[in-house]
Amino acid sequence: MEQITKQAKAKINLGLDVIRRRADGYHEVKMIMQTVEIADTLTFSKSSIPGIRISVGESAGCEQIPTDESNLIYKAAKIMKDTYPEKIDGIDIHLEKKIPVAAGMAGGSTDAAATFLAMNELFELQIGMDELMKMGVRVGADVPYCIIGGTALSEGIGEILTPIEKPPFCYLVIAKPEINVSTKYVYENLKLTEQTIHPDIDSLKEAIQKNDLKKMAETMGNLLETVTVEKYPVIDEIKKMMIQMGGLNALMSGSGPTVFGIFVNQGDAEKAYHAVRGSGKAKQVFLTTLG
């Protein structure tokens, strides 16, 4: 094999709660993960010229992203040549981007997780999925749960995962506006005190697990909107409409600011997405099912 292609599938948070900040300066999270059907394509390509090159389409959002040692995608391929520096030798890497960037749905983990994956298989290294995950982390805390992808409890910083039950069958439309956010800034400006009322995630875990979309989508809660809408109002004016056009519930995902809301009908959730573009309150809009 010369060749593979992956698709590096994007993420939710269905709930975010931040417990603590650590001695070490991370943040202690419980969260629960879903992946959502919007995907960016890498295609690897080994290479008889040393060293590890990216190149990215053309698609919006391309032209923020860089190809050198600071993308995340480099960092993977990094760490599996110096691991494996006598089977890789020059690998060729081409990103076409869909997920948005700067959202909050782990574009740059995912791509790194797929990174992982495809260089495992390409160059026939044999590497377990707990092996993978460990290297993962040391790219990103997200990394690790994008590598095995689908519904799962975070816990830690995020490293440690428990996958559960998929969620109820619904709807979901997702909107990123036109500005990015800095996560760095988000948990650096998060004031947790006493009186901080923090989402209740193992509630949310319960209706999942029960298969109550309902209740699913009245304990969905995110603890890092408290910064981020505060900066952007823009989010919570595209979680109000959502939800007046009949979403159960809409939250931010991740540090923001891509918000989805939660339909239980096709035609509430078509007509929501209508909306949301016509608004121009976003710059992407996507229409698609959870569950």
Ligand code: ATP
Contents of the next structure:
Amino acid sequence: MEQITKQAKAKINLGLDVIRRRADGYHEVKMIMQTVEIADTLTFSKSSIPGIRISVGESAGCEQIPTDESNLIYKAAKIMKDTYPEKIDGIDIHLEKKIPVAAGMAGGSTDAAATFLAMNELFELQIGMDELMKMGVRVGADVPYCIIGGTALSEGIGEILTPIEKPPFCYLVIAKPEINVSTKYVYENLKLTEQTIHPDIDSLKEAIQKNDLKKMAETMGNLLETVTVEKYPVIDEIKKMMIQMGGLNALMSGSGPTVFGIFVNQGDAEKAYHAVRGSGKAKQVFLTTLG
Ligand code: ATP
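Which structure goes with the form predicted together with the named molecule, now that we have seen the form predicted on its own?
Below, the chain from earlier opens the complete complex, with every other chain and molecule after it.
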């Protein structure tokens, strides 16, 4: 095999809680992660020219993506190459981006995860999943999750993963407003006090396990909204719009600014999709399903 193509899927957070700030500066989280059918396409080609080379397509957001060592794809490929120098010589990686960038949808992390999986196959390294996930966390806390995908409870700094049942079937409208949110800014400005009202991740997990869509929608919550929504009211405007159009609930994903709405009816989801697009509040809008 000389070439392999992989789809790297995005994620949303059905729930996101921050438990505490650790002494080392990392945050301990408790999240429900969910893969969605929006994906980047990565093509990996073996090369006789030593080194790692990355190229990106021309879709929306690609201009923001570095092609040097700071790209998470590069970091993942470098770890693989340094660990197996006798097996990996040169590689060319091409990225076609569809996942909104700096959106709270783990775009970079899922590209890195796809890189670990693809290089494992392409160079016939036969690394087990556990080992790949250990390598992944060196690139980013969300990378181990992106390697396994699906629905999972994520704890620790994001690397302690417990797969759970997939959520009940529903329609999903996903909208990324035209603002860039820095994850670092959001965590730095998060205030954790005794008064902080935390989302109930255990109840959310239970609702998913019981296949109870209404309860799932009701219990969804994201603590980081306290920082991002305050700074960017457009997030709340999109959430309200989705709920007014029949959404059971709507929530910000990750550190934002992407918003997703949960719909029972396809018709309502389609109307909401067109309304959000037409409002100009978000340019990148997707209609998909869950479960
Ligand atoms: P998360 O949900 O993990 O916080 P995100 O969706 O907020 O991630 P990314 O799309 O991963 O954020 O991009 C954040 C920044 O990382 C971008 O502005 C970009 O400069 C940089 N970056 C590095 N590698 C990649 C990549 N492969 N794809 C996208 N962005 C990348």
